[in-house]
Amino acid sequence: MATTTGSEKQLDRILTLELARVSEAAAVAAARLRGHGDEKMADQAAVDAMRTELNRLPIDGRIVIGEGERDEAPMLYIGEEVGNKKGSAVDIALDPLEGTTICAKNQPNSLAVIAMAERGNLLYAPDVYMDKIAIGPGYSAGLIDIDAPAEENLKRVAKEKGVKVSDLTACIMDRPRHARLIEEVRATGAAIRLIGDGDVAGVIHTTDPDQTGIDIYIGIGGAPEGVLAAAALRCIGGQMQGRLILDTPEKIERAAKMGVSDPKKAYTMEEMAKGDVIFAATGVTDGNMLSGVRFGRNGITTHTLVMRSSSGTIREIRATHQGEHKFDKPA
């Protein structure tokens, strides 16, 4: 498990469970609209619920990965301040509804996701695409290389795992931009798990290939999801690299204003999520890792994963919220 050094600041321990309340609230709000075919409405419900809970926390919070930049998102935008200002200065990366299309269609692996670290310890970047590669724990440091061909990375993973390349499965988002990558991976003999959305879950699935069947994640997805996935891997263990795709002068300028001096830099997992990191994810729909929200006669049931890098603690929380609980009162 990843740990912090004695010189690094650590977050208040109580925030670990408080963060679970935040992701639970967003998941429940989105779940009320799953299968209704309206992505925007489900996403907005999750955003509203998550923002309400964040503003109750004893933190001086700043959104560094959110729903977009201020002119694109009315709430939970990059740079927005949240919390009651009575606690630690923290940076927050979030996706109130990861897999909006998945939720709208009531398909597997839609999540409400959030990560928190001390101020300055999460990558502060514009809402752009990111090229990513990730594997789970148990491999030699520096095994994967975002600049190496897919074939080379697959060979390295297979060699360390003690299997043939044809025994591996790579997770790739099913997008036209990945047509060449898909051809390259299939040419090696490796299998591919194509996903329509939800690449935070895709990256996390590499941490338990025996259960999920996924050994490596490769391809281009959102930068917000990249930072969130890096935060999760900091807690669970694994390796990840990501590079922001800043392919226009406007994107380069936006990134520079946020402190990105090298637009071609390949970030390591530790550079995207440093120090003491807390990560929480609650299932909206059923998935490989988490069960979706259940609305029952006697209450609402949620399934949440909460992790912390400094302690290496991983908690699964199955909570029943009595009656028509709408997260409007403290637990």
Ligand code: VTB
Contents of the next structure:
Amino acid sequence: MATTTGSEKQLDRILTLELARVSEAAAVAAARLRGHGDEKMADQAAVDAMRTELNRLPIDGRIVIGEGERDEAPMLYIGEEVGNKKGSAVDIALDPLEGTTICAKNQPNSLAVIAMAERGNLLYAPDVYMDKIAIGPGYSAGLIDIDAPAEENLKRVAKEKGVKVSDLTACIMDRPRHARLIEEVRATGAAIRLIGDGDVAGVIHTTDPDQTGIDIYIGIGGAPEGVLAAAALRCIGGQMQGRLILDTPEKIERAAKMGVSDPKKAYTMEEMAKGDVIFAATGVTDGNMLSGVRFGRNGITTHTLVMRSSSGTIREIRATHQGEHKFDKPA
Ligand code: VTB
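Mind sharing the form predicted together with this ligand? What's above is the form predicted alone.
Now the full complex is given, and it begins with the chain already shown.
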């Protein structure tokens, strides 16, 4: 069940469907460069397309999670203003190409992702790492605890799901920093799905274990991806906790400037994405939940998930973009 926290004011619901246009455009642009081995080029194409579409929206938008901090990202940087300024003040989290390496290799689960909430309702976080844990809907509140050992969390999930721990699958990013975590999880008998990149998809996959085979996401990934994943779970339902990894005085200071007063705080999903949140993700490459873009005889097809937390509506949009269309121009 979706929950509403933070400001009760709702976003103009028409924006929900508008977000699909934005993620579709980015996905199509990136998809033209699938498997070309050039991560930067694919990312740049997605950024350009997403920015163009975003600037058409009737919003007074501010990017809070973007391509990086201003000095390192020329477009869609944190703090950039987007939209035609004619609508409500909103904050935006985006990743025009989540899983650049996946796309460059044409492997599963790269996405174009965007979330929007009222101004001030998305965690304004620096581009650092975040420790994360997430499960899908249907479990009792407070079941998982980011500070508990993996074994404990797995036991609690297995008990409520009515299965053995060895029947569960945990999604973990394949990184040397997770060596101990992977050992701990394996020692419980649970299976692990190691992913190379793309932990926004990894978290979203916990919401439909029957389809994706994933029950729980655990481990350290990017903080921006953490906020995006929290926004998605706010809409679908589920539980997530995240803790920024602020392990140097410089990072603590950067975070403090963005309003993070307690560098050790574990954020709940509701604290990372408050109020009415809308979210869209379009598949770039084929994935466990979303198909990738197809360039067909009759047009370009895209597969998008669009969701809104206040209503709990989850829409899957399979769109065919035909004829003389902006997408037809090669990137
Ligand atoms: C992730 C993942 C991204 O970066 O959060 C991650 O979702 C974490 O950083 O797709 P490292 O790659 O340094 O582990 C990506 O893998 C790439 O942006």
